[in-house]
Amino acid sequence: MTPPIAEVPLRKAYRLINHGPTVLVSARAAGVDNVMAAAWCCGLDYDPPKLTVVIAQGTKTRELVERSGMFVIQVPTVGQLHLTDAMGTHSMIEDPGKLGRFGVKLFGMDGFDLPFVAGCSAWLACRLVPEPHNQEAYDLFIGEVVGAWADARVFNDGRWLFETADPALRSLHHVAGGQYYAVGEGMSAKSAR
């Protein structure tokens, strides 16, 4: 079954990583397309909507990213974690058919020509916004989002479903050595008063 993907308005595109989720992002140049795994990742501005991410020199989706100066950041869910686990403990440099091996499943948006990892709870794409120093100097690279797309299951109206969704599509949280966490319970600040 393919889940309700709906559009997500780039003035609250941020919401879809605000809550510090590990993400993988994907790039295409040149007919290749690849997969990796980032735990940085941030929003760093709302109009237009921007966020960073670290990408390490050296890996075949910078390469992608810095020759098409474009990219997607998605938000793999908790029924992907052996999925995300593999996109960043394994490197198409040196395993070439890794995305096949590890199942990942791609699929396009109307208007990108840019590859979307299917099952994600959320997808963000991206325009290079070139800061040489800083991806020479910190590996950070910084995108505009010009598209934004969610799983209406699990985010709604500008907000993550979370407590009333499927426990699989929550997002995860990547912390050290193969150790990933789960989004957990939510609080409300205005019921805590």
The other form holds:
Number of protein chains: 2
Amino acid sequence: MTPPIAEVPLRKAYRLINHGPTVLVSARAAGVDNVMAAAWCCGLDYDPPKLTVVIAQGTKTRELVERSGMFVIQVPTVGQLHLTDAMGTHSMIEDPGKLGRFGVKLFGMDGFDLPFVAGCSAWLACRLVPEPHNQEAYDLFIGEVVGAWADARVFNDGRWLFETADPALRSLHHVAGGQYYAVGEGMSAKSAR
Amino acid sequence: MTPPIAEVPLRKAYRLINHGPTVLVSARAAGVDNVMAAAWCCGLDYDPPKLTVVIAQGTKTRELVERSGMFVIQVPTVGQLHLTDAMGTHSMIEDPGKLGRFGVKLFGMDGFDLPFVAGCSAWLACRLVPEPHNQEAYDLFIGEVVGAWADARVFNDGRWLFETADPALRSLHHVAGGQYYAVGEGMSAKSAR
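Right, the form predicted alone is done; let's see the coordinates for the form predicted together with a further copy of the same chain.
All chains and molecules follow, beginning with the one already shown.
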């Protein structure tokens, strides 16, 4: 089935990654698409929304990001555990067929010449904010979010629905060496405000 | 009781925040201590370990970090939900008594002139890596981790023990407006490697 993908207002886009999930970074240049996993992706600003992501030197995805000036951050799901781990451990440079071999399916969004990974719970299309010193010294890339979408079964009206959605749609949070935690119980601190 | 706090080898310190928890940032300068919550804290490098944290302009904690060049990142627990939320919504500038009013207890670590928040599950003492452009343009601060410790009941031998530890020790992951998720089920992708 095709999940109901809904646009997320840009001012609420930070909520898609605010809880610290491991993400997939994808990019396209000169007809080549790639996808890699990244645990080091983080919100940076609300309006316009910006984020940071660490993309190691020598990766194919970094080359594509630097060439195109665009990338997608997407939030993979528990149902994509092995796909996500494989995208973090297999380099396209050594393993050119990695996307097909690990079942990565890409799709497009109108108005964006970017590869989006099917089956994720959320997608943030980003324009690279060039900061050569950060990129060279720290492998640190800044993106301005220029489009955001979510699977409406698990994120709707600005809120994650992990409490009630299919558990296979929970986000993944990598610790090290293939050990992950899924997102867990929801809780509110509103009473203290 | 006093929990068993154990030193974490610096090369494994990134694991304390790799799963994307909301953190508390604390700092000390000229006899003043403060603590604030931050959802935007992220790993940046392994060895030596570095991290990024976004600290808004106009906060007391930022002033203390800029004056002292040091800060602590600590991982608060589900048992500290209301304390954590209060540290993110109350500014010391408007509410000078906020630490005492919300039950924040500080303690010291030998060799570090820094305030550590009691009851957290992990602590990373950081030396500011000055990057004035990042700090001014993006509120983005880089720290090199120079000391790391964890509550051995929930992090031991380089691994989180959320599966078996007291649920009150789970990490918190803020979405927006006082809505949090606790860390959830553990899962391994090792079979795919």
